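Read the single chain below, which is given as structure tokens and is the form predicted alone.
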Amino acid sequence: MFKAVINAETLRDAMEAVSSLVDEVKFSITEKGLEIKAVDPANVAMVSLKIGADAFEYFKTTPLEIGVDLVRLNDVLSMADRGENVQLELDEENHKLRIGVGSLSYTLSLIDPTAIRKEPRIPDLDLPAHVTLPGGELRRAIKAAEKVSDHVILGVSDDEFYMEAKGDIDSLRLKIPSTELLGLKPGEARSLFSLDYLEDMSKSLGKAQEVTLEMGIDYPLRVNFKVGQAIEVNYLLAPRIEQE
């Protein structure tokens, strides 16, 4: 049994944070809320999403797992007007999810959870450097870096966060001192990352008031941010090897 009501825009933003990496996921639902863990097909990036029960206007469930096609779910959620709620109800007998948006009702066929790629084990990394900045500012920097290269270096040096992108002709360097950041935990950090993945992630994190980046030297990048107050998103992106 699963029945819930939530703001459609909030749910859409949460689902888009996951669908930037994968198309099909398993929803693990308990009385505490909804959780998703997934890894992209190339095993380069992971995402974990937690929607606490407090994010819903109504939430009642028994522990269960369902497989969902995020592309089709996002199509349905796109029909909602700003400020509108969406009603979700599981039809266990027919293995479908009933979705109500205003006067519209939709029935989404579910996927067998066992047919979906196994959830990844999210590694517990103790990364030395932490940087917190507005999501919009980070997205703008990523968009700028895309104009000169397909990869970017992220790092921390002394009391500043920096981003470097070098192409065949052009280059970009961004420096943000600690006084202009929302938070900084200094540490040795410098790693190279794919801009394709960062661009996909930035579509969601660009809407966040605060985004925290956790980094090391040639270590994965961990990105943490919230959608509203009760939805937590975490990305983990593997580094590329710098060529001499």
Second form
Amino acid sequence: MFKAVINAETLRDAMEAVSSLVDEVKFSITEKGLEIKAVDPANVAMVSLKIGADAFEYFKTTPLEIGVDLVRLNDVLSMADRGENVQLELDEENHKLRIGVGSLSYTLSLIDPTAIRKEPRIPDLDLPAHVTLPGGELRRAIKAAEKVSDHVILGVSDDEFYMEAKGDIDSLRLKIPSTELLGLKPGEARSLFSLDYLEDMSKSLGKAQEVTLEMGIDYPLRVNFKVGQAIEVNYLLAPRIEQE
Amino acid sequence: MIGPKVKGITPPEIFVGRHGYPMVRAGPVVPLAPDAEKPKQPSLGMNMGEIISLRASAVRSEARVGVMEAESPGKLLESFQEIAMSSTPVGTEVSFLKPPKPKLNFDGVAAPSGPSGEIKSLEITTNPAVPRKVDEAVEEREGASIAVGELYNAGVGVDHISRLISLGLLGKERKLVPTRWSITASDDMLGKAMIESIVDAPLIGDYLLYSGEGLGNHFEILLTPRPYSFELVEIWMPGSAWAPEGWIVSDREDNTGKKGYSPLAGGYYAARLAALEYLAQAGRQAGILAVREVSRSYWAPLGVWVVRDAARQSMIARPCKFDSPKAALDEIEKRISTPVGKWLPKASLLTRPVQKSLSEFI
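Return the form predicted together with the partner chain of this protein as a structure block, the form predicted alone having already been given.
Whole complex next, starting from this chain.
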């Protein structure tokens, strides 16, 4: 059994962090809360999301897994007003999730969790450099880089975080010294990333007050941030590598 | 002169037009060769003239139908669907309201089409041979891309699959799809399924260069030891079908997928499919650079089947192995008329940064 009540806006923001990368996911639900781990079809970007039980107004469950079509779930959630709560209740027998929004009640057909792309193995990475900055600032930088190229270098040198995008015609360089960052752990870091993916991620991280980037040399990027108070989002993005 | 009644054997081929969509013209194409047991089909082994005269003497019968009628077809559309499901030629007798007038139309994706006439009545005179797998796919109503993959794996040909798509026989929602779109749709769906099957496969070991040619379409296909990507460079030499002045165009995708429809149209998906068929079968992945040089001897567009077959023909030839891209490019330089310096700037596969996959860091 699974029965929960949560603020619509909170759930919508949480789902947005995931649906920018994948359409179908498995919800792993335990008494601790709801967890999603998913990788995009190209195996380039991974997202893991945890909604702690205390982020819910009401939460009662036995451990279970359900498969959800996020496009359809988001459709339903978009009907809710800002302050409104949504009620979720699993109808195990019919493989449906009942969603109550105000006086509206939807039934969402669930997907067989075994038909969903397997949960990824999460690489165990040692990423030396850490940078913390406001999500809005990072989002703006990603937007600027997109105007110039389709990929961008992220790196840390001495006491600053930098971004470089080189297009056929224009180029862009952004430097933020440690004094203007919310946090910096210096280390050797310089890797190239696809802006398509960063742009997808920026929709969600742009709203976060603090975003931490963990980087290495020609190595994946880890992005950690919180949606609201109790939802943790974690992205991992594989780099692009320059040809010799 | 063509009479008001045509008796013949359709290969089978059903044409679904796109003008007036969602009210379109559709019907079987019946060659004017009443005695032939098996109608001749265009192939790379014929010359341009033979193919064009073959198409000019195949009558396209037509009836106006709404694309949504595929779900619960009337008697006429139902017989079109029966013909489309057959894997072997089907005897067909058509009476026309007016005798069809000779004409010939060219299209970028579909094969040229000949005279057309409006159907008064139609009769199927031999039993369509429907493979069991096709019957099942039509009954089961699975998602189109799943059905397409299963049919292909069961040995059903790409032409047959696109015919089923076109007649609204696959997928959850059934509607007619104009022939031109259905050809690209089947190449694209099959290609995507193959990409998914190879993205975690090991890379090939060397640079492998394949080449082949048919009807003035020369292919050089270079497989490189990199994660999956596909790039097609088309060199239209002066005087070739679409290009009185000649031009060079290119398009590409990498392992993060393709957004939108390729500006190179159906030929992009057909060439991609041919290369992917090879990789999927070998269980390997590679970065694919395909160069298609179209010479003046391809003076009229005959449809993307030419691209698919010429690329497939290249992929079954024995490849040359190289240990660097430079050596492979030197070899391509010898085999096509256009110098490397002219087309390479349009290609970015060999220079752009490679997208790594997360599994490489586990």
